[in-house]
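In the block that follows, a single chain appears as structure tokens, in the form predicted on its own.
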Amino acid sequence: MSDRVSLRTFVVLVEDVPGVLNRVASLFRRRNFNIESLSVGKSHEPGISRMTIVVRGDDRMGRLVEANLYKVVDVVRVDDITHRPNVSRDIALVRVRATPADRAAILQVCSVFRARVVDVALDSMMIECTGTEDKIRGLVTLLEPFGVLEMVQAGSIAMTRGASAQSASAQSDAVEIDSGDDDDVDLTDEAA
């Protein structure tokens, strides 16, 4: 464990019930967390979604995060991945500009990324890529001389490496968080 401030990434089970996914926004929000990454989807358990969570901060912040998540009353498990082996993978796709001239160069550096061109017009192609941000904030940089006419990148999924499961069955292997009082934690209150 580090004191040191950094990308932390939670993996958060939620029942899949229309606003969830606000209540979580909104608890980031009143607590000050800044999000850096978040995304939801559907799990392998039939009424659990899974959202991967990336904030800044050192490990004070990620047990209070960790804390405040679980007092969400359809959070069913959270799990901080940050300093457990992982998969983290990011997608990005990438209009640039394309002439004929410049598409080989163009395939060639998709080759080094390991990007794949996914739509080709007269003059530009699209570009998919994934892979963590910085593979994606490289392929960028190398496509910018071309002319980028636009980008969408996805937030981060991740799951830890090995053969345990995130599973909501699992629940009460789930580490408990007491922040002392039913409030949610505040970083000021420990601070006093």
The other form holds:
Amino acid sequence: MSDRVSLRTFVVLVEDVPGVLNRVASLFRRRNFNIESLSVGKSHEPGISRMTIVVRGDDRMGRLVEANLYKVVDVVRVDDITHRPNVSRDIALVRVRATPADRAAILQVCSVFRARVVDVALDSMMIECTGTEDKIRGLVTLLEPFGVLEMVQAGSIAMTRGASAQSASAQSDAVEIDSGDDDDVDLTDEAA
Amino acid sequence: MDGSDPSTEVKRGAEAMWEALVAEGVEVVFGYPGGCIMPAYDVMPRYPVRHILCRHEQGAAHMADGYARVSGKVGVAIATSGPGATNLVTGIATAMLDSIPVVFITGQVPSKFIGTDAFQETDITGVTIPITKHNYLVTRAEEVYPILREAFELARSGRPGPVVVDITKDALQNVCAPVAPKPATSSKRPSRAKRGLAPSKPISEHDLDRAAALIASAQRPVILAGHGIVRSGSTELVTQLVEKCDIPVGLTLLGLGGFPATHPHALGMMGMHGEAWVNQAIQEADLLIALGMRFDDRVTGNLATYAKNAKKIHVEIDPAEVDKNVRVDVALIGDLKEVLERLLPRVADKKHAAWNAALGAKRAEVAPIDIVNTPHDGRLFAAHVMHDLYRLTEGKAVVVTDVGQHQMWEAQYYKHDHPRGLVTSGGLGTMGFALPAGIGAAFAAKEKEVWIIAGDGGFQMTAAELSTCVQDGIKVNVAIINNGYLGMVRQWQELFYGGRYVATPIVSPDFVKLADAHGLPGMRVTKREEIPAAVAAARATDKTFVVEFRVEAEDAVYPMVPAGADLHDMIRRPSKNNGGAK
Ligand SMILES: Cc1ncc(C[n+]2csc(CCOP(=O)(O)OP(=O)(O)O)c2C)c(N)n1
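Mind giving me the form predicted in complex with its partner chain, seeing as the form predicted on its own was just shown?
Starting with the chain above, the whole complex follows.
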């Protein structure tokens, strides 16, 4: 356990009831925990939503975040997966200025990052990119010279690797498969 | 109501509401009617629950809180939507910060109007998220009964606290269709009512052994006794631990009474206005055993210098409190009573003769200029009042204080030997708390006399509740400590703001005439020798009795740790020749 401040990722299962996001967000504000990212959506269980919350803090803060989250009655389960093998993904849409002359170069950048072009207009393109924060930042850095017109990024979603994602004891021996999972290959350096 | 499953009967939501309260054993509710809650009031006379009409919903909230603190049960306050509900807010926050179980029931506009800024609509669930353990918006009659039952369980379980149940007018008016009993909840998850705290792992033998080992090896241990002792009913067990291991005890404000003040091991109150020897003991300790307390900044002072050489054992029901302010060596997370039951057999008898003797010497050396025993020169000090009240009531009264200097003097000079004998707003420090909380306390402390002690400032905040005493025949004794100032703030101005008394001199009505205007008896006391007669007169009547004590205007509470200063860095009582006054 360290006092080092780092990003910490929590997977939080909550009852799918009105106001639950408000309660969780209110807790973070009241306790002065700084949210880096929060995303919420469906889980595999009916009636249960799943939040992925990323905060910046040390281990003590991590424990306090977890203990405080449990005080929200609608919270069913909290897992701090920071120190467990996990896959974490962000998604971003980027609209970039694209003159006919630049298109080929942009497409090439996209292919290095395995980003997809999802819309093309006369003088711009919209690109979808999924991956780690780093990867998205890398892509955007390379697109900037063309002129980024608009960008949106959603909060991280995360899941532990292995058979039973929900069980803390299930730090399974499952082989970490990276084949085809391009996003775990850090492309930022080679691309930048 | 009894036996039959209420969920299968046809009835209105309002009836379901009262049935839930009756099923919870509620005997008294405090409230104020209005449009959206009217259906509930309409059917109320059919149920064996007494209703006390407050004069302001804040009063109802504090009454329910005071009732809960003294009875150990869940208090109930009722208000209408909008302004009724928002008037509860200070009382809800007060209960939250002191972990008091209260269920607040508020009316809400009919569900079809929600979100339209309808007349008297407020999003009270939104407003109260940060100051409740949990809250509910109930929009269907069928939900009224089960949600109220869950609300009660939540309020009293784990770390207790306030729960708001906001019920729409249509949910109160509509008929509940008979519903089949709910299927048992899946065993995979804890029931909702069990939640609200992290599922703490059972306390391991290993951790108990570590705690016992720390206790065995300590040379200078101190027990920090907090509110959790009162709430969990652990006075007996704490006393056993203290006597077995010969450990001195410092108390938090809300811990007062949790361990008997007259016990030889009781050091007294710690913290900002604690006695110097208690704070010094903590700073010199090599082991702190924190029992049901949360290291509030008012008891620790500067965290960087707090008990630096002490190992720390923290027994606490709320995992979110552990390591929050002070990092601890052993955390025992769970019900204090259970923890002590398991810990006691593991600790060996021990003597700390040298340590206790050293503390005793320090105590003698820095003993307060004992204002209560110095010959008085005609001036009346608040300390006189507290000490004489203690003596005359033999320490047996339930004392309900407001917030300010008098609150600290009460804590210093009234010796509390019994749990639930002191009712005070510790966490939020809510002025205006005392009179209404005392009214609630009077319902719980049926066999005891209740003394309300308030400053001239705070009393005026909720003085209208005197009418409540009249209308509902409530007997409390009110002591107003009138120093002509918002005393505690004046003291800070004196010490830290160059003596500029801005907005702290306060004019008051003639409190005896105010009582008289309510048809209540009262007396004014300006000399110490008049105290016994006034107390006797108050006790002799079954009406609420108001005593105004005109005390020294510019007296200050000492000792004092300035906010944020080191705990041992105290401003001591001034020298003897001015009798403790400035
Ligand atoms: C509702 C509220 N407003 C303001 C304060 C700040 N405050 C704390 S003590 C105090 C003065 C209290 O004066 P008084 O009631 O006369 O009691 P005394 O200190 O003189 O005993 C004030 C204004 C508070 N605690 N609560």
